[in-house]
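Here you get one chain, nothing else, as structure tokens; it is the form predicted on its own.
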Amino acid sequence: MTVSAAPAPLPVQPPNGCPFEPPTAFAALRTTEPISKVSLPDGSWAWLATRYGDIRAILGDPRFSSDTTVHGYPLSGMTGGAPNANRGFIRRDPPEHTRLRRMVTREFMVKRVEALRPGIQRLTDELCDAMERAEGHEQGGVDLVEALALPVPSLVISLLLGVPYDDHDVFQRLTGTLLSRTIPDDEREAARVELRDYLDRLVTAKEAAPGDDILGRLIVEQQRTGEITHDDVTAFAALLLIAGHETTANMIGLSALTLMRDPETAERLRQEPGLIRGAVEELLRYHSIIRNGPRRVATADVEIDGHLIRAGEGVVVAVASANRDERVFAEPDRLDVRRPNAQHHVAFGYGVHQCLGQALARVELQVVIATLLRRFPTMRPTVPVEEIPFRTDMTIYGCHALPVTW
């Protein structure tokens, strides 16, 4: 792509800015230039959409493709995506996307996920028991990310997929490398190959002895009937494994920190436990851990808010900006667990690619946050917020570590 005027760089989280705020440039862009051109790390450019209405229009329009192999897709600076044929179904468009997504949709339906709630509660209680027994927590010896935020979603998705949790160090290390913005491309590619090889061996073993889990059912019901291939099952495994633990883990960490810094809201949730579902929606809106995405490429000329986006031009959709749009959410920079329209957020995306695992993420967040508030009412960070290592280097925002005591 070429452009006559030099566009501004794609806004990113300022290293010294408020850790709970999206890039500061978003607010000004929503007012002055809601559809703007931005430069990407490789020198190319893309459109940046920052208003809620425009973003829903783009994500709901089939003329904007999610396929990373389509010419013009804005891959630059993006991690976790690959312009190759063996990509997950979220990098495909209907009807192929619809066909593949339907194969696992029932696994993440609300009724099925709600049936998991007691097990998620037991797991959370066990991890909280272990935190209470941890030596040295009075001196800040407990990292909430390591002790709770990461294990809950990792254990749950491992169980659902049939991935041995004993291997969590492997897939968490590889996922962390894949989602890093600072690790060189060749190292990320090596991690992608290592994860693919690991899952390839796992799927091969399951083909010989499929279990009662998502991958086992995919093999029996879809692969053996010729609907999908071995590589498709491997791609399913990679997508669900990565998406199933990284996003929720970081939301747990950020949510816990937010409530520790807002004792009035935390106490309100303790006094009125029924508010937890709305509180989780508000925390999802408030944090929006995908700061610069998702991305699309136009497959036809499309006019959005008076701007002509031509076929082959890329678009970055800033859902973090949409969720702070003052045209939709009153006082958007304030956390309000009673906000009447918090559930209208687009933290899970919008349109046909809306997050498949959102029901599971909601249950995990509701259980973990409510349990933390109930069992650790005096929990607090042991270091100033400025010393907490936030994930400004990663595609998915959150905390690398969160040392706490109580």
Contents of the next structure:
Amino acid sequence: MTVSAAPAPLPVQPPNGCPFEPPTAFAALRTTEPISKVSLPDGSWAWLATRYGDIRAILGDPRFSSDTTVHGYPLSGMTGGAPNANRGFIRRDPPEHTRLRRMVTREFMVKRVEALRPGIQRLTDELCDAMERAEGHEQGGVDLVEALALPVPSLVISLLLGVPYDDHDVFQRLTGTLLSRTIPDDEREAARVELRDYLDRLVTAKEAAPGDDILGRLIVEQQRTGEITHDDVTAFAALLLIAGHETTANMIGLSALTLMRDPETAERLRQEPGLIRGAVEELLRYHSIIRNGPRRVATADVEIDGHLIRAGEGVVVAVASANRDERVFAEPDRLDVRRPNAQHHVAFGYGVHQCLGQALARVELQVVIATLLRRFPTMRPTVPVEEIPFRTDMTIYGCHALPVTW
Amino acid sequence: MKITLDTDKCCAAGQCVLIAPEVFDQRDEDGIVVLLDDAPPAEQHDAVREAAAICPAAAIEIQA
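Return the form predicted in complex with the partner chain of this protein as a structure block, the form predicted on its own having already been given.
The complete assembly is shown below, putting the previous chain first.
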């Protein structure tokens, strides 16, 4: 590789006018330079992996560390907090990662999440009832993000954690700031501190009176037995709260918009409700809302696809590119709800850090999308797609707002 | 088909349970994979192979 030319910046913007497409540069990189160098906002560089196979190899290899305090970790342009803050299990490696993650894995296991399905359906129905009653939806439209996409995952994760939903304005504002790529670092740091302080007070209150919820159980079973500290419980709360609602909310908004623009697929899903599970996998593959990672740092010299990645070098793994890799997914830019291997997507990541809440996300997406299709078959955006505010400024892609009528 | 699991590797993502629920389950206490049938009938083989291919922790091993 020539080193004379400075590497291009990490691609994050979708092409103009194509809100559902991943950044333009990925397709070319997959063909010409699947392991390339990119520059990060602070002028440092990292490897960028764009092919499915390489990305699974990197994310599945324990020699690539998730620990943000390891020298060389590519933090620049990343959001979500300082490296030395109590960083929760996603930013640690085994065995510490394994120990901490296993304290909450049962909370998100398939059968426990399936047991939540009727409640998630009821909640979705109530929010849809409220949308139907909304005054003047014919004229100005209802914001689907505010009315449904954000409240469902946000209410569910608040309930599971034992965080009062009455405070949702507070934690939604703070997580929004944390996940922004355009807000200055000092403001983001202030939001991180404010969220930590809020959760710190909440955990302190729960220590006196732990409820029958995830934080309550962590306090009783892990903190009181000396396995973890108060700060660890707060870190769990921050991680699960942030991960629990921004992600699914944006998948709901993008999925709804995609299906409004594809009436044939929407009708097929109405006719054959059994397709919804596969459709959700395909929507996860197609949208791949994580646009800025995940990231790793090599802890040993590792060869990937003929490139030597040396210990201490950072790697950005473009899951949005892996999920459009033509080597794995035929006609990758086409949404095909019958795609036989859609579930091979890496939208939830890969390796031991793969999304802990994926079963919950699946149930929420299946319920909300199927219910929307059934109850609002004529739903459509009230503004042209060019006027929809897409989240090109955020780590997690989606729509800031989605005005609809029906 | 013979299946062996590495429960130390398992990260409880739960996809094997969704794909092959007659072969895989999760332990109540921590969500770690449990084998319900270590030599499943032929009609389950495709689903088991799919579960192994998708497992993010490579915790499912199959001997033909």
